[in-house]
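Let's start with one chain on its own, the form predicted on its own, as structure tokens.
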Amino acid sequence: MAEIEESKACWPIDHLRMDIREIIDGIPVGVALISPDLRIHAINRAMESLTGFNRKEAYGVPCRYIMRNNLCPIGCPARKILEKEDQISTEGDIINLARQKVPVIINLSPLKDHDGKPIGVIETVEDISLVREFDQKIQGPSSYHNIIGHSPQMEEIFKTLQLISQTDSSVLITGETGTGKDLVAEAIHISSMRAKGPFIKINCGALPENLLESELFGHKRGAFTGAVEDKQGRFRMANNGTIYLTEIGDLPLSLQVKLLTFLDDKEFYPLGSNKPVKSDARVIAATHRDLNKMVRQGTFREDLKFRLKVIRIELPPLRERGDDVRLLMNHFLQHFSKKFNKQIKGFSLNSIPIMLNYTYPGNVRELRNIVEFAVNLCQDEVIHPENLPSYLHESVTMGVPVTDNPANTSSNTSTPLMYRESLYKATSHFDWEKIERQMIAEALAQSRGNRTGSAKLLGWGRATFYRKLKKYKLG
């Protein structure tokens, strides 16, 4: 501690510190000023968010304990800057206070006095975790960034997303819960010109009104009891980037007026301040609520609704996306098999109809959870019916229809799906015996008549398989 205290009073730019803090706080990437003895002299808000350390904790501490990047042990880049008076730009990883590994781009440059002598280092750190994550995703006609789907509805949405990524207009995303509104908002940001800026997300329904206003627009010290220092707020943090307001239907009326003012003027007043603050942030909002109905009920401003939905994206429920169910089943199976280090190759023939004939009221999120559950329980190379949640079996025995309008189910090429369609053409009710008979026939066809192989495909024992053959007179 004595070593730290000694370092706090000896840097030549000390008298400029307050001005520099204001300047670097406006920069959307993490910034740190490092003294010649390699200690933190100042960090901005973005660096606080990135590392998890606040500026008071970081001040005077050796930079390797705050930045914690993978370059420190193999050759301190700040020391190289001071010795060679050069610039360094490289990719690396940092470990934040929550012990999370964050991929970043690190830039270091020397700070010099009037005589050109190095007096310190300025380091910028840019979080590229979203870019790195998206780069690892499969790109192709069935996906847009990390959104998966090849149904006509999703293909149309992918085309729209490509177009609006070139604009800067407000976007309103609507759809049932679990349809992927958060993924769409992230995709819009990452494919836009603001991709290098911050992506700030806040749930408008998660905080009470007084706290939400402070969280969104910030406050001045003394604005209310407990406001011991200035707070910049999410809109200011999103400067040069995107602010994503989820559950916009839960925004109180008083804050709707403030949001409307920001959309019109790109400025707002923090709590306790009469000085406007400008922020160049793109607004994306999302809700599962019916805003038209809320306008009629007087709980949502009509003028705000029109300002938000300059561009509107309506995400379809999973039950209307046809073959996307099978596509997502396989996608999540691969994801969780890899995550849990399992060698699961697919779904058994008798588990597929159960999955395909469920209506998924929780949409893609529910399907994802079901597959994660099944992969956790599965001890074989394929997912069996007993690995699925029990309520799926109950829905089958109750004859739950696959869609509200089965006739609209799109055509496909997967065998179980073809069977499902033919079944619905024949009858509007679920008939398990017909499905089971068809599954046995398909298994025999796939295994070229090999009964042991057919039983394995279905996940049954040989005795069960022979009993079913006899029952359906397929032997």
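Take the two forms, find the largest set of C-alpha atoms that superpose within 1.5 Å, and that set is the rigid core. Residue numbers count along the first chain shown, from 1. Just so you know, these numbers come straight off a predicted model, no measurement behind them. First, how it differs from the form predicted in complex with its partner chain.
Core-superposed comparison between these two forms: the C-alpha position of Ala78 differs by no less than 2 Å. When the rigid core is held fixed, the Cα atom of Asn203 travels less than 2 angstroms between these two forms.
Once the rigid core is overlaid between these two forms, Gly249 does not reach a Cα shift of 2 Å, moving by less than that.
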The other form holds:
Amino acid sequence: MAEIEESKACWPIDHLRMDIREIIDGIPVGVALISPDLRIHAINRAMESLTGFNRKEAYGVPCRYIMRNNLCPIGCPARKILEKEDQISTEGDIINLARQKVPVIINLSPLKDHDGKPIGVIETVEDISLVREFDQKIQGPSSYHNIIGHSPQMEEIFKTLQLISQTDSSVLITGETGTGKDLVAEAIHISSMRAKGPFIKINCGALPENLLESELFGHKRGAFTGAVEDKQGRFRMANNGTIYLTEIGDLPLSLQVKLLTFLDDKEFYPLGSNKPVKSDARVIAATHRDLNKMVRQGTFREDLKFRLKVIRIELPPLRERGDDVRLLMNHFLQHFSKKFNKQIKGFSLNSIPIMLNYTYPGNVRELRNIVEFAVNLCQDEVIHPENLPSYLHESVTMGVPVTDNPANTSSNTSTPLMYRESLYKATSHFDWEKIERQMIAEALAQSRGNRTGSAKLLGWGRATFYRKLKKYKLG
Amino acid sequence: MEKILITIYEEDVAPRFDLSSVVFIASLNDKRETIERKTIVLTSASPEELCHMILSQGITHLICGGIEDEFYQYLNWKKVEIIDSVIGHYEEVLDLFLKGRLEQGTNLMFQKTQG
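Having gone through the form predicted on its own, I am curious about the other one (the form predicted in complex with its partner chain); can you provide its structure?
Time for the whole complex; same chain goes first.
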């Protein structure tokens, strides 16, 4: 009894030190006992081999010098345990005396006295480098150039891309908006024999017909008013490289014939010229439209469709890629945390289901924007539901997906916020001013602070947008 | 002229080189006396930027805590002398360095244990 009474006056674990050392030495992961002033009281053998410090060197030294954990400078986990938290379990890394960075799982729990008051911290550190290595081996290729995915559909696409890179045939990439068609086109070029040649990209829907023809095939001086000098055109620029035609479904019929001729003969006639020009360019085309339907409607030539789709890659929408959502969430989180110099470690347990239950009509691009938005707003170490755009909560609470026809979403994704506005207005029980403020913030984040772009996204005039900015003091 | 850079955290040598956002630089004359002292706060912690700063500032000696081998080898190759795994108040550490007694793994917070 006398011993127990005495133990209340000082750090009671002192009286058990020898026993505890024997106990912790038997534990196969690194264990440290940390005193309330955050100094090492004892470490076990596993911790000695993990950190490189022996227990005599470590005794009495502030724990951050022994653990050398990446979490120490950004918010000491042991201090958090002593102040308020019951338990912390997180991933991190340490740098040992051999100058190796070791990935670890860290667990901290309080040591409490008879009154439940914390009198120290017990920390376990587990080396997970072998697990990481093994994970990489069993998971196989999870990315191809900049395209990331673990789902069976994506793994199949990665295999196909490796094969395509060895051929020189035309490729047609299809898939909903935001599925990564541009990345796939770039990956095919970079991994092909033409990698040292140019990669020329042109959006067939971005220019009026006459300008597009000149842009694609070039023109002779005097071919039309304003043609004061010869222009070589993108097809000639792509000689010995790849020409990537995005939104091929928007190519006017007259130019479809010219493209067909090029695919057949590898030559074309610039505007106003009688001499054919040869160009050895590989054609990769992409569209989010249904070309079969367009052929039936007579707006796309069937023979061109067949010539383009020598090899066809259909990119799956994100909602069909299963665990890839989680993978991409973490990938973009790391990317934006680094970009914005934030120390965000992950998503909170209640924000993950919100992200996973959303249908992502804008696919990977939309997921990327959502994570960028959340990282911008997040002031903590993890992303909470309130950091996510409010329309994600709507889709969960209302029990309806944000889009009712995800397969045909071009109109939704082109004006997503306008669509959401109508959705918000339908829910009278929500605080409209709060939602409107959130929408403006979202629009600004999406358009990277461009006010004209934000106004356009919201479907508002500039004056309305500026008035609302002033109203919500967002200017 | 010798120029010493110490990565610091609060008043001590920073436990990790790659996470240091504050550095102390001391310039010495030929008699090994300090002629200039300055503390620089970086906008963010980045080992690459630290390496760049060390080279651009003409640092001859780096004193730090834990450093990853990649950066150690790089700076070593660039002829920067590195004394790493140092534990202690940065002024005391500098003092020890100037006396020629600082070495890799110097622990000024060492407490004698009973065990």
